[in-house]
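The chain below stands alone and is given as structure tokens, in the form predicted on its own.
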Amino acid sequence: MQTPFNLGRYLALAMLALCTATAQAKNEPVAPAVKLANIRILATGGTIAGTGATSTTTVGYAAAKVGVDQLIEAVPVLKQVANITGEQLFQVASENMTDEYWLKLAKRVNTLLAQDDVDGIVITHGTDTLEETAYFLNLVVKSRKPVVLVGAMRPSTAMSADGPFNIYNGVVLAASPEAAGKGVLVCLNDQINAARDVTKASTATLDTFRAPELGLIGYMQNNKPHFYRLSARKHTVDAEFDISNLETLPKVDIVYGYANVTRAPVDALVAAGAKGLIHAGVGDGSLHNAVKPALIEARKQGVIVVRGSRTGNGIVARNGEANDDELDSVVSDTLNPQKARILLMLALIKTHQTSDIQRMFYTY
């Protein structure tokens, strides 16, 4: 059977051979094609992947049902922007992240990216512990190649599901080469942030992630990067932390302050095996008198304590609200409960002495 004529197809091969014959004919250099980026999509499942009943389900579905191949086939023009190949690293709700899988997907980043034919790296992520896969990212990964977090807050089903787009961003964002050396990134509604800084912030909307005080680092706009700040902390490269051996990371929990509190949480995690503890104070760090007993008997019990704070934002002072060269503790700066708990576990691998885990709160 004969393949059928195609007059638009003709006449676009004939203007590029009579402009191609016109330069020659100058002696005028024919320009060459686009080199375009090698970009890993490594998927990890969450809302990105997720399914609804209906088009207008963006509450109750199932998350981390689809996998990489349909979220790549969801977005064709991909291909006019990156040479781009997938992998379903794992499939899970990240309400369940784990270490392990922390462990596993800094590894395969950090191989990846140690490939010539691997220009950068976009990862598919639930986002409500996004913000802290992306810190610890940020603190492990070894190259200055681009490393960017996306996700989505509607299921892939929505009539207007964000994921399609947040994807397209993430790759065109790990394709710049103005995305390189700029720590891990995470990138949705448009906008560019730092893993360090970035938190989520509400449970529904589309602009849910935002760093509240230092603010975001860029915008997407017309299909390119943006960037107006970077984040001062050290960070991939520049960090002291090599996660290349372990299996396992040190066993670090999160108590919360409140009123009326009372020392049960602290006992309990401590008998657990916590190897450090986060204490989510109220205001600037504060210590209920109920806890604090507790927190000075597991600092005795060889536990790290660090004071952090609830608020949200602000630098947790040092000897502020609480004498810490007395406590022996450690003060949390600008990072958030969930965030001073991944630094700490990874202070853990290198030392129990709290006046050089108060150093890596103050670089990282």
Ligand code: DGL
Contents of the next structure:
Amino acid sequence: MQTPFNLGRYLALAMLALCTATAQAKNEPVAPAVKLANIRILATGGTIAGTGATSTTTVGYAAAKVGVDQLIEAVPVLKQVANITGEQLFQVASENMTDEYWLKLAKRVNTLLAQDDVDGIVITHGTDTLEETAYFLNLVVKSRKPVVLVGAMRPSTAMSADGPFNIYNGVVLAASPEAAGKGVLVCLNDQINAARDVTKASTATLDTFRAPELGLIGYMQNNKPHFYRLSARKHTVDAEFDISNLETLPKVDIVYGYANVTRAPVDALVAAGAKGLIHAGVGDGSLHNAVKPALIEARKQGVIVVRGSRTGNGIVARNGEANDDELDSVVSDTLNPQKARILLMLALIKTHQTSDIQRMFYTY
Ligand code: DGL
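For comparison with the form predicted on its own, produce the structure of the form predicted in complex with this ligand.
Below, the chain from earlier opens the complete complex, with every other chain and molecule after it.
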């Protein structure tokens, strides 16, 4: 005989089960809240802080107008992914970047990263010289903690401005343990690039930051980084350069190679006090017959000459298109001219021996 279904008994049992579960839940330790990383946002200017007349103004706007607090306020979700504090280090369109700004930024980054209450840094920056600042920091930051540079190709007032999401991705990346020890990173357009290899490859498109042949190192997707490879070159804590006591950097300039070029730019820059010259040569760093004598004379005056290439990709071969042993010149390896200039500036703080400088170009 079946026991008659007793609704009252069933409800009593259900209530007992619910109360037990609740009691257990109360007794069980609450899962510890996830400790959010402490991320410092250092703002320096650029289009990411730019303002335009209308929501469709993406050229002819004013860069470096919006302050760091406003940049942070434009991304309310940041407080869910990190403990954020912001500093307006300076406010410039990055085409106006200077050695003084670089030294101020690098010293501030190193001071902050030495603090236990700072887990990572995001730097908002104009895109025009972002690759240069990133590479400079890649060579002088003395920490394994993440340093991420972000920018924007549309001003903050534009429809579908890319700045806010680039800031969000930059903070998520800087707060990610897996970003540590990978050198200074550049993060725009959902892509993660290494400071050494990335360059601004287009005047205006959102995907302008690329490493054409060496490639990106990862993606930002679904609120986290996905890494696929790393640069094989030394950086940050493994680099030999120390700027902590510097107020200036050696003067190094770039001369461009092209058909029918003359020696005038070389002579003018040497006369203006250049301590180093990067020759952005055609092809594999070739030297025009009109320019070679000027570079030889510059070397005799103590100027260090680096043979680079205007192509921006590939290895400039030592003793290939010119006899570097005879010229006592250095080759740039795969660094583009603007990054070769940065490495030579830092090298000249330590040495004027071309063999030692060449070692540095094969190391960083
Ligand atoms: N003036 C340029 C700069 O600050 C605008 C380019 C940008 O930031 O995207 O680099």
